[in-house]
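Next up: a single chain in structure tokens, the form predicted on its own.
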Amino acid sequence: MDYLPVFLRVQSQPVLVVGGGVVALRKAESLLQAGARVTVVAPQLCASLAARVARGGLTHLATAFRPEHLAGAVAAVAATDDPAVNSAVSQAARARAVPVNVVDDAALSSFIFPAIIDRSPILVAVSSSGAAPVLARRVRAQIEALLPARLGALASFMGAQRARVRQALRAWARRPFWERVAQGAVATRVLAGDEAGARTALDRELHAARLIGTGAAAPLGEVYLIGAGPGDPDLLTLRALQLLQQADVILYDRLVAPEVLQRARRDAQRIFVGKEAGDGGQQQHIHALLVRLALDGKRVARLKGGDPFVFGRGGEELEQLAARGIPYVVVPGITAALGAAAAAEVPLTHRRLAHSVTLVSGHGETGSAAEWRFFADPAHTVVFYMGVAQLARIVARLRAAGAAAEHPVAIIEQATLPAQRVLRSTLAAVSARAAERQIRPPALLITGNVAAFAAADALGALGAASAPADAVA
């Protein structure tokens, strides 16, 4: 290691910053966030640093740097554009054994500022030893995406409970207890902002921990109802990724892409629970699995394509969990209609084309004659889920409800995935064209004026509208 990674406590301690520009301001702000008493030495200040000094909390010495400015300082930062001044600060600080950082000059520095992920009191620092600060910031961004925004709140919550747990449990039982807390229902509740629920869950965990040694009970698990989005794993939410990384078991259906499953914890058990048409008993089997696994103390991810509450029967599963007192978390996903439309560049609403949109299941014979007349209006967008197998019936009902043969339609197959295909057609021709191109599920059917939308055509139309009259063909 080129540097020993340490965290320096500067709370209420004097720190010197030499420089009057925006870089000096950034360093001063970081030090102020850590509670330091900051003195800025510079003959002149940039406007933003001067405004910061005017707000208070910073001391400004309007003079050139002198070694005596370091008296009592626990650290120093040189952030000027003058190499001679920076070198003088470095030499004077080293002579007094004061840690010094010279911005963008590792050779003159005895410490460096890492890229920081702040989830106070949790702090993560990333450094490239000054070799590639841009790369260090990129690594920081990748780590930050994995850490919940309320991770600090969880650390504070756990810290506040330490004395109570120490009194309640013997030493050998505390570590496994805290591991369950950090990865289970207590953490889930805190991260969701539900501290009252977290305290209830902690009471339950403490009670279970007292009984585990006797074999009388096992800790209660929890269930995550997670929307996997339309297919592309990069469209998973951060919360979905975080919970997939801590789930012990994953129940997934056939609409979940393999690439999404690869984002889950490597050692998690994966159970396929996909349903086929007419398989009515499978949903009851899923209910039983969720309950049994949670009662066994497992953290269960119920992973569904799209969003769990849009044609995903997530509400029914939630009812089963609530009836048995099993903790659960619902994580929304990008529903297939939104993901597919965006991937195919089909705006579901458009100021000139459509002001409303309806999401409809393609299965069954639901819908009154009045509803189908509404669906047949080309100014209203309709997205039919699971509609490819029922394409002929849907076309017939729309035509019977008054839709014209030229009524625009689009079918989006394998939306957001590399194999995505988009078929644009009309009601009169779509069945034949879908058969010709061998369109297969999963695919969405979109009907209405927006189905014919093409950004390139719209750009041409806008250009023609703004052109001189004699230039329009």
Contents of the next structure:
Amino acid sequence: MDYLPVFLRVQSQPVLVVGGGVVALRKAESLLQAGARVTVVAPQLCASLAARVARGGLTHLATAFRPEHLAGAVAAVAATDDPAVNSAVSQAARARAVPVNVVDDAALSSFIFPAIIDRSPILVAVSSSGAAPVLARRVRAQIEALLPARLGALASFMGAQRARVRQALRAWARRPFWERVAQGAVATRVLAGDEAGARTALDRELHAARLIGTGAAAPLGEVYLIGAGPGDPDLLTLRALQLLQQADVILYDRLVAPEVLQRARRDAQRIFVGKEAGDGGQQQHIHALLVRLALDGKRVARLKGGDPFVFGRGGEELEQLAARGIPYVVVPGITAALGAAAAAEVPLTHRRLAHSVTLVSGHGETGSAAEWRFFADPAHTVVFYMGVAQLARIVARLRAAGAAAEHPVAIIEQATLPAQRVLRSTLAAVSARAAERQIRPPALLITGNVAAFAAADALGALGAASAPADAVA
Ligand code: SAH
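The form predicted in complex with S-adenosyl-L-homocysteine (SAH) is what I want next, because the block you gave corresponds to the form predicted on its own; please supply it.
Below, the chain from earlier opens the complete complex, with every other chain and molecule after it.
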């Protein structure tokens, strides 16, 4: 380790920045954000630094650097493009024991600026010790994705409750209590923006902690109802990823891709609760399992393909949890229709082709004649979920409702997964083509003008439109 990472308090302290360009501006901005009193020394300023100086909040000395500018400074930054000046700043600062950073020159620097993630009061600093700043920035981006946006709010929330908790709990009980708060229902609430709910959850945790002290209660569990998206793990939301990293137990369906499960905490218990269509008993079993695990104090991720509220029975599971006062959060996922549309390049709406879209469950006998007439309009896009087994019936109903034989359709099998297949056809031909190509679930059927959309077709049209008028004539 060539550097000691420390956090320097520069609040209301003088810091010197030598240089008049955009790099100097960037450094000055970071220092100002940390509350430093910044003095910029440069005979001339670039336009953006001049504009920043004009806005106030920092001092500009329009002169060449002299060592006495360092008087009283708690740190100095050299950001000029003149190596002689940078080196003079470095020498003068070191002679006075003022920490100095020379931009892009680790040898002349006594400290370096890390890449930072600011979730104040939580700060994360990443450095490559000057070896590969690009790499440090990439690491920063990766960590950024893992840290909830409201992490700072959580830190402040916990800070505000410290005195109260110190009063309520003995010293030995506090640490495990805060661990639970940081990883459980309280944190989940704050991170979801619900501070009132968080205070209620904290009261319950505090109550439980006192009872645990007497051996009487288990800690509170909670449930995360998470949409896992259509299959490609990179299509998980950041919040889904964060909660998957924290859950103790994961209940997952048949539609949840193994690649998605791999993103969960390594030591989390994984329970497959996949069910066949219309298996009511299994749904009861899932409800009972969710409730039991949460009451045992577990953080349970209920992972569902796509979005939990699109043909996912998510609403029924929430009713069960709410009835027993078990805390939960719902995390949306990219539903199969959106994943398939993007992957197969079928825009669900398009100014020329379709103005509305309906998501329909393809099994069951639902839908009035009027509804099917609406579905049969090619300027309306319909996405049938669970429709493969019912393909012939769907085709027949659309035709009976007035849809043309050439009404465009597309079938997308295993959308967003490596095995994805796209079949484009027409109402008249699709049943035979699907049988021939052995289309299997999970697959979606999309009907309407957009199903025949091909971006490549626009090439000719755009080329003609952008050609000079006389060339067309
Ligand atoms: N809640 C899920 C849908 C569950 S119903 C969602 O929002 O996506 C199950 C149906 O979704 C399947 O029968 C199929 O029609 C569709 N489906 C789910 N994942 C799919 C995928 N990767 N490719 C194509 N269809 C998919």
